[in-house]
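Encoded as C-alpha cells, the following chain is the form predicted alone, with no partner shown.
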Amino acid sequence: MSASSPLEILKERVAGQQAVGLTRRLVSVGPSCGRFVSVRGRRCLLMASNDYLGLAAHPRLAQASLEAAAACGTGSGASRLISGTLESHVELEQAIARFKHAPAALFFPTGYMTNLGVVSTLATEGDLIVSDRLNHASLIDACRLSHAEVKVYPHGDVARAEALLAQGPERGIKLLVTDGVFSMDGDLAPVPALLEAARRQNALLVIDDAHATGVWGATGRGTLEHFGLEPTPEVVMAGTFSKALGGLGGFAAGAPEVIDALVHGARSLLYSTAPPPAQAAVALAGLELVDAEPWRRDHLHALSALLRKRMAEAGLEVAGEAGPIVPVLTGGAQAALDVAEGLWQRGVFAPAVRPPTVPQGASRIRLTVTAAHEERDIEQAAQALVEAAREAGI
C-alpha cells in the first residue's frame, strides 16, 4: 500500500471537518464597512463586526490615514530596533499610556502579536503561567511559546486560580492571565478578585482588554475603569486598535520595567517590520474619538440592552448579561449553520460560531452591536433571529 501524499492527507483532514459541520469559508462582505454589506449578492445588515464604536468608517480616521501616508510614506521600512521607530509611534505610545493611566506603553503591529509578545516575554522557562480556560487563542498560543509551566483554571474560578499560583516557583515569575471581556460569551472577568489574588501570590496580572477598550468604563478605558480600579505596578494591560478603536494594531501598557522587558525580548515586536505611519495615525485618532464622542458608547450600550431584551422576550438562550456581544446559543454546529442561513435569507449577516472556537455543544450565533446601528436595525435583527431560530427548531 503506497503512502498518501501530503496533499491527499490535507484534503482528508478538511473532509473530516466538513463531515461534522465544521466547514470553513472565507466570505466576502463587499467593499463597505458600515451597517450594510453585500454577502453572496444580497444586501445584508451586518451584525458580526467588532467595530463597536462604529469608528472604522469615521472620516477623521480616514483623513488621518491619508495625511500620514502623504507626509511619511506608506511603510516604516524596518523593525522597531533598527530604523522603524517613527515619531508617530512615540507619540502614539505616549497617548496610550495617558489613555490607560499607565506609566508606559508599547505599540505592536496587531493585537495577536501583542499577546504573543507580552506573555512569552514576561514568563519563560522556570516561571509559571496560570490562564483562564476560555482565554483567547492568542493567549493560549503565547503560553505555549513561553516555555513556562502552564496551568489552566476553570473559567472565572478565582479560588482555583490562586491555588494554582500558590504552586509556583519562589524565585520565578508568576503570571495570572485573563481576557478582560471574553469574546465568545461577552462576559467580564472577575478582575477585582483576580487582582487581589495576584497581589497575595506576588504575581503579575495580565489582562487582554481587546473587547473592553473603548466600550467598558465611564470613559471607555476598559475593565479596570469599569470596576473602579486604577492600574497598579502588578497589572499589565494588553489591547487592540482593531475593534472599538476602528484601526489596526495592539498595545501593552504597564510599569516601565514591563515595557523595557518587552523592548528587550518580545520577538513579535523585535522581528517584525514596524507598523506604517498611517496605522499609527489612525490609532491615535481612534483614541481621541473615544473622548471626543462619548455618545457612541452610550448609544452602543442602549442598543445592546434592547437586543438582549428582544432575545429574552423570545425565550432564546443568550450568554452574558450585558454589552455588545450577544451570543445566542444553538447547541449543535448544524443548528448554528441553519440559523445563520436563515438570517442571510432575511437580510442579516451573522455567521455561525462553532468548535474549535467554542466548546463542543456550545455553537452559537454571535450577534454584535455597534454604535453605527440604529434602533430599527436592532428590531430587524431580532425579528430575523427569532424567525430563523424557530425555523431551525430552536
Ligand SMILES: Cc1ncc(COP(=O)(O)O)c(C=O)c1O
The other form holds:
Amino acid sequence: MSASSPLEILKERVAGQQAVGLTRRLVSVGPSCGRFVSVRGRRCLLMASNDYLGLAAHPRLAQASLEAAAACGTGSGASRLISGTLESHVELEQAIARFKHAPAALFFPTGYMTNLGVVSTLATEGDLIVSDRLNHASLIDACRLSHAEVKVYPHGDVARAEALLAQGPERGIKLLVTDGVFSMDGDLAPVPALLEAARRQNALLVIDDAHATGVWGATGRGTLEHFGLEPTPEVVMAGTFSKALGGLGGFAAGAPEVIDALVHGARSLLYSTAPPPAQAAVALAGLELVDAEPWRRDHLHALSALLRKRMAEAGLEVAGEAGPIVPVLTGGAQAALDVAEGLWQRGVFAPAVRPPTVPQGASRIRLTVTAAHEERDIEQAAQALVEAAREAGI
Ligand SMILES: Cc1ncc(COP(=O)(O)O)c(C=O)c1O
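Okay, that's the form predicted alone, but what's the structure of the form predicted together with the named molecule?
Once more the chain from above appears, this time first in line as the rest of the complex follows.
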C-alpha cells in the first residue's frame, strides 16, 4: 500500500533516493579553521573547501567583521530599497566595479541570489536564454524563474550556442549564460568564442565567475583577465564572496543599464534583507587581500599542478586541465562513496559528488586545493586518494 500522509510521502521519496545509493547527510565538520577539520571524531586534512585563497581564516577578515559589527551593529534592518542600503554597501560596490573593471556593480546577499536576480531580471517573458548544460544549479533555477524560453547547449559547444541564439526573438533579449569555471569539473568556459558569438547575435553574455574570481587571471580578476579580455557592455559578470574571497555574498558587475535594471527588478535583492555591515566589510577586505597578497594565487596554482601530476602518475582520471578543483572520476556513485570513506580513514576529508549534482555515471571525488595548504598536505592527500581508489577497485 502506498503512503498517503504528507510525511509518509516525504519519507518514501527520501527512501527512493537512498535505495539508489544517493543518501545525503549533513556531515558536521567542526571545529574548522584553515587546513584541518574534525569529521566524525577524526582530525582530517580538509580537501573540500572552496576557500581557494585561504582567506576565510585570515585575521584581517575577522578583524574587519568585528570592527564593523562593533561600529554599526549586526543587522541592516530592511531590504536595500527600504532602509537597507548602507554606506558600507555603496563603498563595496564601488570597489567591486574597480576590481572587475566594470562601470557599475551591485552587492547581493549570496552568489545564489545574485544568479537568481541577474538571469530572471535580464530575461523574461518573450526573451530567450541559452545556457550551458553543466551550468551551476543557481543558474538553472534562475532560468526556470525567468519565464523566458530556455535552450540548453552541450557543454562548451559554442557553435550550438550560437545557432540557438540565432533562433531568438527579433525584438526580445537574448541571454547567453555560462559558468566561468565549472564547479564540478573545474574547466573554463570558452569565454572568447562565447563573447564573439554573443556579439554577432546581439546577445548579453552572463558569466558566473564564482570559482574564478581571485583565482584566475594574472591579478585574480577572473576568466576575462585569464583570456586577456576586458569587460565590454554586453558582458554581465556575476560572482561570489563565499569562495576565494573568504566571506559571504554575491555581486553583479556590468553596464549601468544592467545594474539599473537589477535595482528595478531583481526580486532576490528587493525582497530580502540587505547583508549586514560586517558581511560587506569582510567582502571589501577580501578584495583588498587579493591585491595585497598575490603569493596566495601563485602558491595555489603550484599546489594544484602538483596534485594533478600525482593523480596522472597514478593513472587516475581527472577532469579539467588546471586549477584548484581536482575532480577524480570514479564512475559509479557507490565507488565514489567507498573512496570518500577510504580517504576519511586515512585522515583526509573530500566529498563524493553524485547525481543529481553530476550526470549519471560521472560520480567523483571533488578535491579542492587552497592556498592554506602546504606541499606535504598535497602529498598526503594524493597518497591517501591513490590507496583509497585502489581499495575501491578503481
Ligand atoms: C558556479 C556557482 N555559482 C554560484 C554559486 C552560489 O554561490 P553562493 O555560495 O555564494 O550562494 C556556487 C556555489 O555555491 C557556484 O558553484
